[in-house]
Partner chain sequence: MSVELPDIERALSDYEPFCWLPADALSAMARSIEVSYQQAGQVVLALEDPIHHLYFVRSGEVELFRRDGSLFNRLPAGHVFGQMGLLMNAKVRFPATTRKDCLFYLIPIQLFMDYCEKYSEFGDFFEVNEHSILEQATQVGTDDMTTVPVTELIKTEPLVVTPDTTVAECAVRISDHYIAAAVVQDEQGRLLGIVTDNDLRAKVVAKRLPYDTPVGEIMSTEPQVMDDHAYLHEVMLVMLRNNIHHVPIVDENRVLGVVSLLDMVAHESQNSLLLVRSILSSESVEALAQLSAQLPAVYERLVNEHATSHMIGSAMSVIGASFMQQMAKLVEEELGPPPVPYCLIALGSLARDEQLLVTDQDNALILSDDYDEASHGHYFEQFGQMLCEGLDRCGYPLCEGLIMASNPQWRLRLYEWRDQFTEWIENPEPKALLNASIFFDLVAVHGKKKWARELQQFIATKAKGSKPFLASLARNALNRTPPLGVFKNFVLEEDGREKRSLNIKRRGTAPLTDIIRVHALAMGSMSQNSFERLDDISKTKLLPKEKYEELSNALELLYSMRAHQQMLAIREKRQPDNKIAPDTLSLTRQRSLKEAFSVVAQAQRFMKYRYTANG
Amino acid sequence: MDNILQERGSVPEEWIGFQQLMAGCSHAELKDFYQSGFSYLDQKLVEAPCLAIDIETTGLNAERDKIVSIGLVEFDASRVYLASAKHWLVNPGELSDSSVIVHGITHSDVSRAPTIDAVIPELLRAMAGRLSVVHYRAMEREFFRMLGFSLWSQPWLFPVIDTFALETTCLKQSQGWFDRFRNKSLPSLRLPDARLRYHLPEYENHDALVDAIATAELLQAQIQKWQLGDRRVKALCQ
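Please supply the coordinates for the chain just given, on its own, in the form predicted together with its partner chain.
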């Protein structure tokens, strides 16, 4: 295993090679996940089967904090399939007092919830063969990397499309050269603010599932506005 992959923020240089390497790993469930492949990388974005993912955590530090809920929904460029939506509360084990309430999730909620290893098999099955889409990959990526270490002693990494990064790129490209030259700051890239630019409605709640749905809708809007449908997935993901 390439040591560099243990570092925060690092990703494989070449996803297919990494996938092939990992497909030979010894943990059955992880092996299945990698064997299902990253074939979507060569597809056009408009054709790719996607999975929007959002997690809620006890804090921002992936090495110390824990996941307390996960939301997923399958979608593609034209539809978000709510029938496929999944939402788990996750019992993080010991919970510090400071994080008793995270996004409306209480201590007693999570204390009755399953632990992450009970959720993982279903999570892996849902993710297999689908392009993961998140808003602000830095969070998800590090938490999943750490999850890999704690469960299987190896980093759990996979390609993602980051609607946050996509928004940054597209907004920058649409800026005039003068604004770029002045390094004019971009407007807010937070999920609700980015959605507003596409006239997407506001959601009252911000649990992991709602944010996953919101992310899926945002990517649909970005694909249409910036005409990303014919672009290859690998050119857009990280």
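I would like to compare: after the form predicted together with its partner chain, may I see the structure of the form predicted alone?
The following holds one chain only.
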């Protein structure tokens, strides 16, 4: 495996080649995930089957901290399929007081929860063949990458659309020339604040499933406002 894929923030230069390489890996669950392919990369965004994903963790350092909950929901450009929603609490072994304050998940909540290796098979099946959508990829991408090293001794990587990055790009492109010349600061890109700009309802924050649904709705709104439906997925992926 190319050493660059072990570096924080690095991704393959060419996703299909990486997918074909990983489809030959020796770990059955991971092999099935990659064999499902990334065919959505060549689809228009309006046609792509999407999966919004959010995680809550014990901290912000993917090399040290652990996942404590995962939420996901299937959607497309016009509909969120709430019947597909899944939410797992995960026992990380230990919680920090600061993380409990943020997401409200306590030691008693996770004491009987499964460990991450028990959750992974169902998570992989849910993600297979779907375009992953997150808000701020530095979280999900890095935690899943490090999870791959922990479980399979290799990185777990896949294309994502990042609504945080997409919002940044769209807002910058909508600025007038004078604001760009002054390098005017953008408004808040936090998920709740971004949603307010599209007149989306306010939801409770730091619940993995609620944030996954909120991310799905945000991408739908971005597609409509910025006329992104005919863009190819591979041009928008990170």
